[in-house]
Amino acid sequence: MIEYFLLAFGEVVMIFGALGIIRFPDVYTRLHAATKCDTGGAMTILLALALYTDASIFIKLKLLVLAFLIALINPMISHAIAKGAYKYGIKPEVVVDMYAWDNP
């Protein structure tokens, strides 16, 4: 029963991803969207698949750490993108000023 509630999860969360990359202004709130619906989304899907399957018990070690790995690399590839974009001269079009919302 779980494992059709981790599906479901996964599933809404890759929508809000997709709704996000197609709603947000720039290349650094998009990357976030699909950062967080990769991460998010593909993991909580793995996890479930894993756990409905009647596969052997390597098949399903293999789902669990392509999970793994896809929460250990995914943050960083994002980052790496970002970064690369920022040097490349493209700016943020939405900016927060979170020290200005602490120090009036």
Given for the second form:
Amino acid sequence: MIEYFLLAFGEVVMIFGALGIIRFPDVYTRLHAATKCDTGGAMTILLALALYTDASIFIKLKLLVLAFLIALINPMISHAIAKGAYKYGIKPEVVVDMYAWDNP
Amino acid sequence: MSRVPFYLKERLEEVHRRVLYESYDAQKLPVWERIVLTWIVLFSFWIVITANTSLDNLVIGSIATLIIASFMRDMLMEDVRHKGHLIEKIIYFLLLYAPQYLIIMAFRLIESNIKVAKNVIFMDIKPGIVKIKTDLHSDTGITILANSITLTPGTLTLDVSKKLGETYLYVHWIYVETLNREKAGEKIKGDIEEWLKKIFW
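Form predicted on its own already given; the form predicted in complex with its partner chain follows:
To see the whole picture, the full complex is given below, headed by that same chain.
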């Protein structure tokens, strides 16, 4: 029963993440939606699959290892994209920018 | 004029205590402890990936991972804090620290998903880039802290800079509430840093 709830939660979160990529104004706020919603949605769907499947215990452990790798890699990629965009010269639409104060 | 020497003396004592503490904590683990901890991690990964518990597979896997662990002993265990016994360390990590961290991060992740959905619907954003200070110095600890900050609600790590023995993080915050460094640090880091300071230096 709980796996259907987890699947529904994951799909709703992924839909809101895709909607956030369309609606937010610039690169950095779009990365917020992409990182958090994709990590949460993919991890929830993998957890639901690990609970739902009838295979042996090792297949479930492999799905959990996959969820762990997603949680490890996804924030690193978003950090790399954000820093690369800043070095390339895309100015963020912000109220305060302490990174530009220290690196003129 | 009368207050300057007292201030300098106090500051010198503080720096001296901190150097003593950190030079004790920054010692590396003994060689066999590094090999054994790396071997445990690699061997559990071998068992999960091959999915085969016959005796031949276990023997081959233990020998191969032991050879790899004796070469690669510095990669994983370089920044672990130098205290406690080996068995005590493993039991504490498996029973106390890892479940605590996983439960905290799971609830923070669900909260951040709901918060991003709320931001998408109402568009009530006021973004800004703030600078906070951390007490961690090792590379592994800073990496885990930055990844945790990225997954907690409303924040995204941009860059790390180390100056004069202190570490600063630049954080893109989707709704800036305060510009004071201590208050912003408390709001952004939460209790994750206290947890990480028990293991990494």
